[in-house]
Structures are given as structure tokens and as C-alpha cells.
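Next up is one chain by itself, shown in C-alpha cells, the form predicted on its own.
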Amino acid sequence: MNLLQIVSEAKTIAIAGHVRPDGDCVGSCLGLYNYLNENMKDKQIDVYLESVPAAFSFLKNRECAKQSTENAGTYDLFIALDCGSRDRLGFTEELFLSATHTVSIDHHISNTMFAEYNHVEGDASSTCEVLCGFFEDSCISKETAECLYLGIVHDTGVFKHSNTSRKTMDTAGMLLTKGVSASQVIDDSFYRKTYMQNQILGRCLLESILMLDGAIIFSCVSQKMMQLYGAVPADLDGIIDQLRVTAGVEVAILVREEGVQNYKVSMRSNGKVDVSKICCLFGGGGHKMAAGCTMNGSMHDVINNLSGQIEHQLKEYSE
């Protein structure tokens, strides 16, 4: 797929990511928005994001992201980034359906290929890395590079996850030549936490539970806890990765209560378990070592269903 050729044939373009956007989603959406605005000035381009975490406030044109489709009209082209299925577009799904042409660019192997043109690189570290393959290096500004570098940093866990390849490092290195400050992007967007975020992290670690002879660690964040701290889902970023590095653990599970018997599940693996297969069983998806889904039932049901699948894979692995 030639993304820039498809873009050149459109006059009005919408860019959007998935619900509850993370670093790669925000980075890819703003990165593409900046790149097109800087190099194709004759286009009308709008970017839609459900929200942009305050930690990403240094990204150029963060304030341009729209949270509503009111009076949006119909677009010649809709570009979905870092989104595995149409329903994950959330409030922009209606714009996707009404657009003349649609494109999906992603790196999730569970992508449903829901657009007219689909480009999915399952072995790429991030959607930001995929986007870099479409761009002319000489046309990437420092501001665009900051967005793309942030996305790579977040989806690789600062280059420590197994999805970090030589291509990932080469791409990140190219972005650094644009003037990106690696320490600033990494510290400001990944490591730096507010006092409240550290309190929630502490609670999750303190109240975590080991299962299956220490192969599983899980922790739950209730609605009451979220309300107590005045937290939003983005405030939980990094907790699952801290759980994952517990000695002896194969799979970390972070469960957030969204409603009555309704839970958002995040899973991380240390290699022996393919958590994307488990999450796909429950209507979610992701990668072998990082995936998520939404589950209904009691907390007991959720953990039992997940642990049963994990135990089954561990037994297969050991045979």
C-alpha cells in the first residue's frame, strides 16, 4: 500500500485512533497529522482522539485533537491508526462508515482488516514504527519525530520488550537525528508520575496476589479506588509492567472495574504464554506478550477463566 499516494488523491482527511489512546496511538495520530500538514498543505486534515494524556502535552498540535464529531461532515479519506477493529474506533466509527475511502495502519496481529486498504505489520514494535516506513526521512520534522519516537518508546517499554528489533532501533536512531531529546521524551511521558499515580501503583503492588505457584500475579483496581484518588485510566499506565517483572512470574494481570460485573483486563507475558490468544477468546486482542480484553462476570469468574487458560498454555509449554 502506498499511503502517501492514497493521501494525495484526497482533499479532506480524518485521522483517528482507538478508544483510551495510549502512547503509540497518540504518537501515530499526531505524528501523521503533523507530517501531512507540513508536507501537503493543500489538504484539510482533522485528527480525532478520545483524550490525550497530560504527560504528552509537549507534543506539537496536541490541542488540535478533536473529541467530538459534531458538524464534522463527510471525509474523502479516513485513516485509522493503531486500531485492531472498527468498533475500537469509538466515537469516530460514524466518520469511518461515511468516508469515501478508508485506511487502517496497525501492528496488532489480531487486526480484523476492517478498512478498504489495510497495512498491518505484526512484527513491528509499534504503529509509529510502521508509519516511519511510509515517510520520507528528509521530510520528517523534529516535532513529527517527537510524536513517532514517543510511540515507539511506549510500545517497547523503552526498548526492553521482545518486539524491539534492529529495525526498531534503526528507526528510533533516525528520529533522534531530527533533534529529539530521548531523555526528555522518555522521562516526561513514560517514567514521571504524579504523587497520586505513585499511590495507586503502591496500592496495586501491596494488594497483588500470586497464583499458580507464583506463575501468575494479578491486581485489581476498583471503581471506588479510582474515585478515591480522582484517577482516570491513563493514571494506571506502567502498573502492569511493574507487576510483570516480579521474580518467577510468567503472566501479569491488571483488572480495572468499569461497571457492575464489567472489567477491563490488561495482560503481560514473559514469554511462555501467548496472552493475545487468551484475550482473543474473550473478544480482545493484542500481541503475544501484551494484550487486553473486556470481560463480564464476577471478579472470581474473570480470574478463574484467565488463570485456566494460562495454566493450559504453561502445561503445553512444559510438555
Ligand code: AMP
Given for the second form:
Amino acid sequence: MNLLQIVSEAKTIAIAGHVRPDGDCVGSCLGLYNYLNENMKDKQIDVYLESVPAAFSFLKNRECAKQSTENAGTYDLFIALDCGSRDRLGFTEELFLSATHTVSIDHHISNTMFAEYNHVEGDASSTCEVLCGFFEDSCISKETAECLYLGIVHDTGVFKHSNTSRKTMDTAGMLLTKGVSASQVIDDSFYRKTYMQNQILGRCLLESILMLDGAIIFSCVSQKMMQLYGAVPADLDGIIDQLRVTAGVEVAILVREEGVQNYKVSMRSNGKVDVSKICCLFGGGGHKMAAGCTMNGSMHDVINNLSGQIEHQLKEYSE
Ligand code: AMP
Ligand code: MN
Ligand code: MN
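Switch from the form predicted on its own to the form predicted in complex with ligand AMP and give that structure.
In what comes next, the whole complex appears, and the chain from above leads the way.
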């Protein structure tokens, strides 16, 4: 797929990511938005993001991100970034459906190839890394580089997850030459936590339980707890990573109650278990080592279903 060629043939372009945008989603959407605005000035480009977490507020043009599709009209081209399936677009799904042409650029192995043009690199660290492959290095500004660097940092957990390859490091290195302050982006967007976020982290660790002889660590955040702390889902970022590095653990599970008998599940693996496979079984998706889904039923059912699948995979692994 030649992204810049497809873009050059469109006049009006919408860029959008997935529901509950994370660092890679925000970074890739704003990165592409800035790159196109800086290098293809005759286009009318809009970027849509359900929300932009406060920790990413230093990114250029984050205030341009639209949270509503009211009076949006139809676009010549709709570009979905970091989004594995059409329904994960959320409020921009209608724009996708009405657009003349559609593109999906992603790195989720579970991607359903839902667009007209699909470019999915399952072994890329992040959508930001994939996007860099389409860009002319010399046309990337410092501000665009900051967006892309942030996305790579977030999806690799600061270059430590197994999705970090030589290409990831080369790409990040190229972005550094644009003047990005790595330590500032990493501290400001990834490590800095509010007091409230630290308190929830503390509670999740304190209330976590081990299952399957310590191969699974599980913790849950109730709606009540979210209300008590005045927390939004993004405030839980990073908690699952701390659970995952518990000695002996193969899979970490963090569950957040979204409604009555309705749970958002996040899973992380240390290598033996393919959590994307499990989340796909329950209508979600993701990557081998990091995946998510939404499940209905009692908490007991949720954890039983998940641990059963994990046990099954661990048994197969040891055979
Ligand atoms: P999370 O645990 O929400 O940080 O998600 C981990 C990975 O799985 C990310 O790459 C997500 O894009 C993906 N993911 C999370 N939830 C879902 C879902 N319901 N459907 C598809 N992919 C998901
Ligand atoms: Mn994402
Ligand atoms: Mn991503």
C-alpha cells in the first residue's frame, strides 16, 4: 500500500483511532495529522479521538482532536489507525461507513482487514513504528516526531516489551535526531502518576490474588472504586504491567467493572500463553503478549473462563 499516494488523491481526510485511546493511538493519529498538515497543505484534514489523556496534552495539535462527528459530512478518505476492527472505531464508525475510500494501518495480529486498503504489520511494536515506514524521514518535524516517539514508548512499555525489535530502536533513533527529548516524553507521558493513580495502583497490588500455583495474578477494580477515586479508565494505565512482573507469573489479568455484570478485561503474558487467542474467543483481540476484551456475567464466571483457557494453554505448552 502506498499511503501517501492514496492521500494525494483525496481532498478531505478523516483520521481516527480506537475507543479509549492509548499512547500509540493518540501518537499515531496526531503524528499522521501533523505530518500531512505540514507536508500536504492543500488537504482538509480532521482528526477524531474519543479523548486525549492528560498525560499526552503536550503533543502538537492535541486540541484539534474532535470528540464528536456532528456536522462532519462525508470524507474522500478515512484512515483508521491502531484499530483492529470496525466496531473498535467507536463514535467514528459512521464516518468510516460514509467515506469514499478507507485505509487501515495497524499492528494487531487480530486485525479483521475491515478497510478497503489494509496494511497490518503484526510484528511491529506499534502503529507509530508502522507509520514511520510510510513517511519521508526528511519531512518529519520535531513535533511530529514527538507524537510518534510517544506512541512507540507506550506500546513497548519504554522499549522493554518483546515487541521491541532492532527496527523499533532504529525508528526511535531516527525520531531522536529530530530533536525529541526522550527523557521528557518518557517521564511526562509514561512514568509520572498522580497521587490518585498511585493509590489505585497500591490497592490493585494489595488486593491481587494468585491462581494456578502462582501462574496467574488477578486484580479487579470495581465501579465503586473508580467513583471513590474519581478515576477514568486511563488512570489504570501501567497497573497491569506491575502485576505482570510478579515473580512466577505467566499471565496477569486486570478487570475493570464497567456496568452490572459487564467487565473490561486486560491481559498480559510473559511468553508461554497467547492472550490474544483467549481474548479473541471472548470477542476481543490484541497481540500475543497484550490483549483485551469485554465480558459479561458474574466476576466468578469471568475469572473461571479466563483461567480455564490459560490452564489449557499452559498444559499444551508443557506437553
Ligand atoms: P489493553 O489491555 O486495553 O491495554 O489492551 C491490550 C491490547 O489489546 C491493545 O493492543 C488493545 O488494542 C487490544 N485490545 C484491548 N481490548 C480489546 C478489544 N475489546 N478488542 C480488540 N482488541 C482489544
Ligand atoms: Mn492502542
Ligand atoms: Mn498499538
